[in-house]
Every structure is written in structure tokens, then in C-alpha cells.
Amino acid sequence: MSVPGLAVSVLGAGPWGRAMACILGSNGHLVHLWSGDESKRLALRTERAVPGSAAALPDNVVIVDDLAQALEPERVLFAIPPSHASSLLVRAAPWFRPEHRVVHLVRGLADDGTPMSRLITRETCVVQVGALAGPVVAAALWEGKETAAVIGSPFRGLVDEVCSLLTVPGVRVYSSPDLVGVEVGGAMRTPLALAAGVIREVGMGPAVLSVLLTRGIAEAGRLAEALGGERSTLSGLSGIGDWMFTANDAADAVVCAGMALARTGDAAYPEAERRVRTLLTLSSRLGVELPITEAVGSMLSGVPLQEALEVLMMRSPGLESA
């Protein structure tokens, strides 16, 4: 059951940030919603409308202009894309406090391959961090569709509090102590969604999609383990649960980018391409094989689909669990 009357900060007013602000405000909490875009802050403050939804921001969602005010609450939801996360954390560091509890909503790694939770603790004095992931998207929250998510964090008090904050009808929130595993699942969503779009566009069929997703578990599991996480986490909501949902959503932006990549040779989605490059750089540094991600990366670099597929299929046979 949600405990009303708490104060929460939401950094980032994109679809995720606005969805979370609406949920928190509807649950009776005071929300400080901040965006680095002045025009977006003005529009949200004057119109209270949420773009792409019939919902409006509750009155207890306050649009704030400066980071000092935004970070007055001890509870923080961080909804900033990886490409902007590091610079924002450096700017905001003077106003973070050790008692802050930060849960990020980012399905991606920092540009240098650092999991977002570690970036937060590296750039600020924050100790207690977590990540929200799983087969849940902003549009589903707006429409009241039944869904589920998982919060990864070793801090039980943080997990319990955020689960309480986000309790709404139709949304089930689970927990995992494997923070890194949850983050890797979110990060691997991008190359797997691009690959799913390619499969959809060229009509390879459901069998190939099944191979993609199950081998994705092994691939992401290797990366999670190399970063100190657990392979088994990728068989849960933040891994295969999220990927299955995404791969079967023809309207998903990353899946659509994969379809465009197969059709034209250009994904036309710089943020997705950036996330794939980050994963490839990280795999090289750690010595971890990510063959699906490598195949997607080669296509992003202009290698024809058939050639990328042949390289992938000609890999030496190995154990399925490896």
C-alpha cells in the first residue's frame, strides 16, 4: 500500500519522467519535476498537459527551475538519457547529499561503459542507488495497462520505499538484489530490439526471433558476470521479460530503427547507435564476446545484412549454456 505525503524528485521530463511524476502525484506525493529544457518546463508549468497522453500533471507535481530546489527531497528518480547523464551529475553534485536515495530509469550504460548506478556513486556522494527496469513503458502506464517492473538494488529499504511509491492498480513491482544484472538487462535491450526489427523487416520468422532472445540471455549473462552481476538475472523481467515485450512491439522506436536498418542500411537513431557502440567498446575492454551486438554494430557500420548474418552463423559450435 502506498504511503501518501512523501516528497520525491524526478530529474528528467521525457516520457519516463512525466509518467513517473504523474503516478507519484496521483498517489498523493509532492513531486519536484525538473527538466534541463527551459521551454519544456514552461509548457508543463502553464499547460499541465502531458504530450502524447490524455493525462494532466496533478497539482502536487511542481515544475522546478534549478537543481538545488529539485534535489530538496531525499528520494530521487533519475530519468536522464546516458548521453547527458554524466554532465548533469557533475552539475548536480553540489546538491546531492549522502542521505539521498536514487533510482534511475535508464536502459543503457554511461558513454564509457559504466553502469548508471556506478556513475551516480562516482560523480556524487550518494550511497544508496537502484535501477528500475522490465517490460514497462510510459505509454502502458498512461493507458492503465497491466504490466510489471523490477527494482534492482542491494538496499532493501530503498527497494521497499520505491515499491510503495509506485504502487498503482495494474502495476506489479518486483525486486532484485542484483543491481548490475538488472542494468545489463536494460542495456542489452537496444541491440536486441534493433536485431528484432531486422528480423521483422526481412521476414525471418518467429523461430529466428526465439533464437535471438534466448541467445541474448547467454550474451547478456556473460556481460553481467564480467561486471560483477549474476547471469540468472537475465532470465527475469529486466532481461528476457523486457526483450520479449519489446521485440513483439512493432511500434517500439528501437524496433522501428532496426526495420529501417534492414530496409535502407540506416537506422536513423543516433542514441540507439551510440548505446550499441558503448556495449562493443565495453566488451572489448572486458574481453567478453557479444556476437549479436557485434553483428548489429557491423550493420550500423554499413556491412550488408547477409554478410553480418554469415559471420554470426559461422561461429564455432559451443554449449548452449555458455
The other form holds:
Amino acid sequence: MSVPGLAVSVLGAGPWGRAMACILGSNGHLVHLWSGDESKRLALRTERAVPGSAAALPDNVVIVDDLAQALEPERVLFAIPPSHASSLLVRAAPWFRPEHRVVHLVRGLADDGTPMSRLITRETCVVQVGALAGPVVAAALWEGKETAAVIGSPFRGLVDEVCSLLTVPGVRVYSSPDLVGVEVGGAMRTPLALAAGVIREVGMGPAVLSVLLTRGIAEAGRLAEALGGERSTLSGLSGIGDWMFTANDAADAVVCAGMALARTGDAAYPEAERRVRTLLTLSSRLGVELPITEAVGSMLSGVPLQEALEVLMMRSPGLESA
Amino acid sequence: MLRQEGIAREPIDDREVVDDMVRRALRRLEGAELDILLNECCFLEEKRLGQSNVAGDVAQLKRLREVRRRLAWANEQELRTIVESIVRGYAAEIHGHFDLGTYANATRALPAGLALVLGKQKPWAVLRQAMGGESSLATRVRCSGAVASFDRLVERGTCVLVPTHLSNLDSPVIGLALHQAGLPPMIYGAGINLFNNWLLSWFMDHLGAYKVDRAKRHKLYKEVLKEYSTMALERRWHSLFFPGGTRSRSGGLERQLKKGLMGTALEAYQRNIQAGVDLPRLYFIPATINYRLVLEAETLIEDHLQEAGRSRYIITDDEFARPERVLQYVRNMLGLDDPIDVVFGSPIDPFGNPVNEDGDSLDPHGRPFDPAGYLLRDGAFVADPQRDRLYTGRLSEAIASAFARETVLYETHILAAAMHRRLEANHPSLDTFRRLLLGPESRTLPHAEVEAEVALVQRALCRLETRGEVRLGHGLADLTPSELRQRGEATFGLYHERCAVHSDSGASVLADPKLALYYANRLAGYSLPPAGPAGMTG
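Given the form predicted alone above, what does the protein look like in the form predicted in complex with the partner chain?
First the chain shown before, then all remaining chains and molecules of the complex.
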């Protein structure tokens, strides 16, 4: 049960940030919503629109201009795309305090392959960090469609607090102490969604989709383990749960990009391409094999589907659990 | 000049300390199931004491049996009385007998006393040392690192010195290093077995040592011990403990540290702030104590390698217990230029953040901040043991990293590592244990092959040293591989019963592969390139 009247900061006013601000505001909390884009702040002040919904942002959601004011509350939801996260954290570092508890909603790694939680602790004095992931999209969360999410954090107190803040009818929020595992699940969503789009576009059928997602668990599991996480986390909501949901959603932006990639050879989605390249750089640094991500990466570099598929299929089959 | 800081700040009333300890320990145990605690205590202690023939132990065993007999019928009040009596006994045993006057005299006599205990000194030389003249062992302990920060922080809060632990000589050596650097005395937990040596016991007892009996493994004792540490920190007694728990058996650097006593710092810090004390902050000072040769290396590696050794947590029959070996060790070590390096690392707060010389915690961009916020929620302190364990884990990682950075590697480590890397390259199918069983022919390698490997390791370590990831013994970076090999062989020949590596007809002989492994293990965990190919020569 959410105790109303707490102050929460939401950094980032994209679809996720606004949906979170809306839920928190509706639950009676005072929200400091910050965007780095001045025109967006202006529009939010006047229109107060919530994406995918006719509702407006509640009155207790305050649009703030500067980071000092944005970070006055101790509770922070971080909804900044990975490509901007690093520079923002450096800018915001002077206003972060040790009492801050930060949960990020970022499904991707920083440009250098660092999981977002580690980027936050690397750039600020904050130690209590978590990540929210799972088969949810911002609009569905706000509309209260039945689903479940997971908060990954070793800090039990932080998990309990965020679960309480985000109480929404129809949404179950689970917890996992394996923060890195949860983050890897979110990061692997992009290559798998692109691949799912390709499969959908060329009509490969449900068996291939099934192979993609189950081998995705092994692939992501290897990466999670190399980063200090646990393989088993990828069999949960932040891994297979999220990927199944995304792969079956023909309207998902990344799946659509995968379909475009199969159709035209161009995904036309730079952010998704960047996330795949980050994963590949990281896998090479860690010496971890990510064959599906490599196949998607090669297609993004112009390799035809048939050729990428051949490389993938010619790999010698090993132990399923390896 | 005695630095009247920490435990030397004011006279200690031992009776008041024990009373306070009992009060605190009982408060700590509020809500605990006392009958379960006492049953565990009786069970484990009876088992331990039942194997002893020492008169004191037999009497103690008798008392415990009586306690166990009473337990079955005891009500809550009686349980509390029994606990109080046991806690009082433990508190009195743990608490040392620090005395300012004795400390002043003892520190003046320390270098000489140590030389007398550890070295073959003539009485007149000892007297000359005691009078402040030339000293031998004292001048052989070289202090470096963040001594200035440490010096400032002892006046700005409570310092917890956390050194690496290789030898029983560590306690007197670090005491000497603190004295040399003009730092105040620190209380420190010393294994109760060390108090068997009467002279060392006298020094330790009056220099701030408190007794830790690692054979007592039950919760009640551990809680009293933790409370002693917390109380000491709250009283601003600068403290020292070895976070590795015991001497490194393998010779490797401690990377997994014990967090129990470390966690008491958070408790003390929180209580200090809540009590509004003047200087509430606590600072951890990581330190490494580095030896070219380790007194007990042969016993420790043997213990590490034997399965049975894992249960021999407390070794009482090692080289430290044999005066002739200690004498030989010190006599030969005194012949070296820099036999012992003590390096003080940069200070860290109880949450694992770096600290500047003013005692402020620093964020990753070097900006000072108040770390009390880590314990707050909406402006109030919130008890959260799970959160605190994670903070202590972070501190432990920061200390382990500092250990790696501040470790000094010598010619003995480099040569031993090079020899083992050659064996590994030449016998890739064998694991470590099988390599130790190789015959003398396989363990005899041409100088050219050994020197090529020494060069590889030396280059890699020089690179790491440039990046501040490790330290190399004075002048080692400038030696040629051949000089380094020769120096390594010469140093090995100084003390151990069997020379780990020596030369014979243009080849290096790995005469004691176990002992060499002990020294080679110090390099484990550092990023080194793979060994050169089999049969490699320069």
C-alpha cells in the first residue's frame, strides 16, 4: 500500500518518465518531473499530456527547470536514454546526496557497456540503486492493464519502498536481488526484438521465434554471469518475460525496426543500432559469445539476412545450457 | 614524544570499561533467545575444553557443566544472570591493560625490546637503542604512503587501521611503524595464543592489544567481541584489526575480507552522530605489511596445501614458536637493505568512499560530502541491517582494492612466480598440485629460460606500477632480468631451511616448489600476460 505525500523525483520526461510521474502523482505523491529539453518542459507545463492516454498529469506533478530542484527529493526515478545518461549524471552529480535512492527504467547499457546502475554509482555518491524492468510499457502501466514487473536491487529497503510507491491495480511488482541480471535482461531486449521483427517480416514462424527467445536466455545468461549477475534471472520477468511480450507486439518500435531491417536492409532506428553495437563491444571486451546479437549486428552493417542466418546456423551445436 | 590521542588520550579505568562492556553487550542481546545462546556456548565450549589438559581449562569446563545443568530450569531472570556472568568473564578477558605511563616507557624500549626478542643483540647495544641511539630493526621497517593523511585524521575522528596479515611479526612491526611515524597508539585484537610468549605478551598487553580467542566460535563470544570493538570506536580509541582474519596461508593477497568487525564501524558511527559527539567520523586506513621473506612461510604453505590444514585455524607450532628460527630470521633479515615495507593507503570512510586529509568523504568527482545521509531516510536514522551489510561489503571491496595497489612485490615473488609460470608452460596438462610433484629434472631450468620469464613478469609489473596498481620493491624496476634472478636466489638463500630457488651449473633449480608457490601466490589476481611458450629462451 502506498503511503501518500512522499516527494519523488523523476528525471526524464519521455513516455516512461511521464507515465511514472502520472502514477506517482495519482498515488498522492509530490513529483518533481525534470526534462533536459526546455521546449518539452514548456509543453508539459501547458498541455500536461500523458502518452497513450486522454488523462492529464495530476496537479501534484511539478515540472522543474533545474537539476538542484529536481533532486531535492530522496527518491529518484531515472528515465533518461542510455546515450544521454552519462553526460547527465556528470552534470547532476553535485546535487546527488548519499540519502538518494535511485531506480532506473533504462533498458540499455551506457555507451561504454557499463550497466546503468554502475554508471550511477561511478558518477555520483549514490549507493542505493535499483532497476525496474519486465513486460510492461509505459502506457499499459498507467492504464492499469494486468501485467507484472520486477525491481532488481540488493537493497531490500529500496525495493520495498519503490514497490509501495508504484502500487497500481492490476500490476504486480516482484523483486530480485540480482540487479545486473535484471539490467542485462533489459539490454538484451533490443537485439532480440530486432531479430523478432526480422522473423515476423520474413514469415519464419513460431518455431524460429521460440528458438530465438530460448537461445536468448542462454546468450543473455552468459553476459549476465560475466558481469557478476546470475543466469537464472534471465528466465524471469526482466528476461524471457519481457522478450516474449515484446516479440509478440507488432506495434513495438524496435520490432518494427527489425521488420524494416528485413524489408529494406535499414532498421532506421539509430538508438537500437547503438544499443546493439554497445553489446557487441562489451561482449568482445569480456570474451563472451553473443551469436544472436552478432547476427543482428551484421545485418545492421549491411550483411544480407540469408548470410547472417547461415553464419548463425553453421555454429557447432553445443550443450543447451552452455 | 608520546602522541596523546586515541586510547592514550586519558587514563583508562579497566573496571569501568568492563562494566560498560557488560551493559552494552546485554543491551545488544536484548530480544535474543538467551537459552539458545547459552546452550550453543556450553555445547561448543565443552567440546573444545574437553580436549584440553590445562588446569584453567579444566576448571572452566567444570563451571560450564554447572551452567548447562542450571539451564534446564532457569527462568528469564536467571538466564540473564548467567549471561551477565559469562559476558563479564569474556569482557575482562578481552580488554587489555593499556596504561599511559607503561606505554610511554614501552614505546621507548620497543625497538630495543623487539631486537632483544627477535634479534641477537648484545646487551650494550640494546641499552644504546633504549637510550635513543642507533637502532637496528627499527631502521629496517620502512614506512611510506599516506602517512600525512593518517596523521591528520587521528585528530579528526576515529581511525581503524586495517593491514594485510602474513606473519605473527605483523603486530610488533606495525606497532613499530606507528611509533616511527609519530602516530598514536592503537588498540588491536591479537590471537590469545600470542600471549604465551611472556615478553611479547607484556609488550602487547601494555601497548593496546586486546585478546581475541578464535577457538571460541559461539555467538555469545562473538557478540561480546563485536561490542568491544564498537565501544572502543565510540570512545575514539583508534583501532587496528586484520580484516583477513588470520595470516594468509597461501601467501596470496587477502581479497575476501571478514566483515564482522568492519561492520561495527557503521554501528559506532551511527551511535556517535545520534549522541552528538564532537568528532563522530570514522576512517579506515588500509595498510600493507610487506616482507621479502616471511618467517612462517614453510608452515603456512604446507598448511594451505593440506586438506587437514583447513581446520587448523590457529597454528601454535610454527616458526614463530621456535626462538632459534626467529633469531635466525631477524639476524638474516637485518642484513638486507629494505626487508620490511609498511605502506599506508589512502583513507576510506565506512561506506567505501575515499576521504581527503580534512576528513571529508569524497564523491567520484572529488567533491566533499557528508556520508551520514547513507543512514537516513526522510531526515531520520533508520536501522536497516541488510543495507548496512551491503555498505560494509562495499567498504570491504575498497579495502581489498587498496591492498592490491599498496602491496610491494620483491625479487622473491618475481623469481618464484617466474619459476612456477615456466613449470606451467612446460607441463600444461598438470594442475598446481601435480606440478608440485615433478622431479628435480623438470624443476631445473636454464638461466636463459628463467630470465626470459622474469623479464616478462617484471615488464608487466612495471606497467602495473606505472598505473598505480601495485608497488615494486626499491630499485627492482631498474635491474636486468639476470640481476633480478640472482638477487632472488640470494635472498631466498638467506633464511629458509631449504632454499626455494638456487643456481646450479647455469640453471635455476626450483628446490622447494611449495615454498616458491607461497611467494608466487602473491602475484595472483594481478593482470599478467600468459607465460612464454614451452622451452622459451631469451
